[in-house]
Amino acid sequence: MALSDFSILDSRRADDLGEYRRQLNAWLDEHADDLAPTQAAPTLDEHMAQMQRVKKRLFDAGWMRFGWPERVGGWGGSAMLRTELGAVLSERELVDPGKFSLIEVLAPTLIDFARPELAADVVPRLLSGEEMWCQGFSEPNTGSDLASLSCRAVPDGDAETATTWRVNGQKVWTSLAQYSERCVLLTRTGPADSRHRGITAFFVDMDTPGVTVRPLEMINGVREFAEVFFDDVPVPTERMLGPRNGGWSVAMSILPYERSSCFWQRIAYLYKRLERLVEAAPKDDRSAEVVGDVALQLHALRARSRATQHRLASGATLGAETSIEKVLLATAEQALYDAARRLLPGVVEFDDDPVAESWRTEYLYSRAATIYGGTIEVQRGIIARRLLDLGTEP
């Protein structure tokens, strides 16, 4: 099957999206041996190399280009096409959804806020696996209060005419920074107390002198996160994303993709892990009850996420209601891995084979599901205040 035989589909019609999915799966079946991981329990380095290899094959074949604007090397069509691609790859366990979905977090930011010529140059590099990017948002002392960040950018000369800005400060919990060529970075450019009104976003090359990356080992033993230090790092003004002091809009623009496309891909992967649990668990009433509870939580999450996908595809603006998805995802993910620990005694704690190692690593990672991407306490506060009118902002 040649992609030239595939017309770009209007994904608002369910039969079109179904046809896209059918042809995509047929292509993946045809190239399964070429795309499959070569290790049963890959290291992070091996996993990253595998993911970039899959991206390149998909980009060369055209599948990574559906749903992206033509001005950045895409083939157009609804964003749901590319979201579905990530979900299918996650379900087939060809990529880790958390790492793969960084594309959905960062590429739209460049398309919407970077100079058109810059976006046209770098977005295809991200889609094709030639580059990795990271997101420099969180800081050691800000917690979930992103508006209080302190990493500062100052102009070389007058802010209105400066051609270069100097960045000093620290970021932390920066996913995959050690593998990244670029960083979407939030900096303080207004007064210290200006909060969200004094933030500016930049697109920084990670090999710039003054950038230091120190990977952080998580509880599961994987160094997926890093702390990043900026010591008088020069950044050209032309790398500013959006207007000066307009970085809060850049940060908020990421939310619809993080809470829709990325979640949909994660849900597909969690369903696959539930299938693995059903295969391995004892076939008794206790297992049926535990698995059934997880299945109900995942179904509720998927139904809610599906509605959000279609709202975003129709041009709707997503807001506080996506906090509901964040709470549902965090609780369902932890319920799944709690179920694995209950139904597979000793696997998480003691077994050393590759299958057990996978369950153990993911169980430990799931403990952070109620923290990353906005703590569950913050999300419940947003739901209470903004959706249920149970109080005012603190």
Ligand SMILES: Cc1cc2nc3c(=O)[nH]c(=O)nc-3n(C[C@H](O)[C@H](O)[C@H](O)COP(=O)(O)OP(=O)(O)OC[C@H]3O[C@@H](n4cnc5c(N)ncnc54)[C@H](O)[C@@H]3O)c2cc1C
The other form holds:
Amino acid sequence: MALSDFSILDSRRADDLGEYRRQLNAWLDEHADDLAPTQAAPTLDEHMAQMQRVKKRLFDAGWMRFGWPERVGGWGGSAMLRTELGAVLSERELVDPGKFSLIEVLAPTLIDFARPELAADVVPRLLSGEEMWCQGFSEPNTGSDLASLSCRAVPDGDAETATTWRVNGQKVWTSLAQYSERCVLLTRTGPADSRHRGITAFFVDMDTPGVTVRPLEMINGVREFAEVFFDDVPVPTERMLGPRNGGWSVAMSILPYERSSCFWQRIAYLYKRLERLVEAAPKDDRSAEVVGDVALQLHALRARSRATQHRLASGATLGAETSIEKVLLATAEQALYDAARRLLPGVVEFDDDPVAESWRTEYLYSRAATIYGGTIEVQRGIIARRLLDLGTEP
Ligand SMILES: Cc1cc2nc3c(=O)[nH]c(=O)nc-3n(C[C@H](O)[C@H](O)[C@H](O)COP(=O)(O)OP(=O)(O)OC[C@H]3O[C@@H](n4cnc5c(N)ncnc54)[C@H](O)[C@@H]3O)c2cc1C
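Could you drop in the structure for the form predicted in complex with the named molecule? We only have the form predicted on its own so far.
And the full complex, kicking off with our chain again.
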């Protein structure tokens, strides 16, 4: 398969999405047996292996290349093509959207801020499933107030001419760090009180001596995130992303993708789960009311998310208004899993078969929806102050 096989993409227009989706679904139908998960209730290890296998098959067939720039091994076209790929894979339950969409969180940042040779080398590895990357932002004393981070990078010699920096400190809640070959890491390079003006981003190899990863168990029993310790870790200056003390722009560049493409993929998955709930729930008035409420929440969210994606594709800069989507997503996700708990009494709590297990794990994971990617309280503060003009930042 080659780009020329996709006549729809020659025009590079986002409104060709329908045809792209049709061709993609036809290909996925044809390869369904090959791509299907091999386990009914996969462990995290099995799940990660499944995702990387799917990525590789899709990369080899070309699908993982659409929407990515040619300079990093992509085939070009609208970024909405790759978002749509993630949504279709999530709908088909071939990948978990939270893990798959880490590509959307980290690869655009690499493309925009890394040296072009570095981006050209590593982005295809991420797309093809050869590598995983993680996001080293949060620290034990730094979550919502990211500008106060303290993990420090110091130059070996003069900051202007040093070829190596040394990193010391700790990150926490780093998703999938134990599976990752690289980390997009925020470090303090200015004075301790320099806040967002003294932060530098690096792209760190996780097998560098001095990096220690300790997986942490989440409430659902899955060891999906980790503490990461940096003990005098040498990082070449050429791995700096953007300029020295320019790391805040790197951190902020992630927002438009996290709140558009990633959300679109997650919403596709939540619709699928709603469909599964409808199949399993009793067919009565109470179920209809509960399911109807969730469907409305998801629909409102999807309508808003769709508009955001089109705005992003047309070159608009996303800002505080995406906090509304974050609140809607977290609320709808929790409403869906609360509905599952109400309509399938005892299943989430007590049953042990793979289906119950997946509801239980996801119910518990949905509690984190109001925390990751910026807590719901912080988003409400942003909405109040920046969108509704209800006072200034503290
Ligand atoms: C599943 C999951 C995956 C994650 N993955 C990653 C990852 O890969 N990489 C990474 O770097 N981080 C990751 N995180 C961390 C996440 O970004 C932080 O947990 C989040 O930013 C909140 O920070 P905190 O935990 O330090 O809480 P804190 O910031 O300490 O907040 C504690 C409480 O205070 C409230 N609060 C804080 N400030 C304000 C304010 N100004 N106004 C109102 N209320 C406020 C919060 O809403 C919260 O209820 C992940 C978290 C989860 C749950």
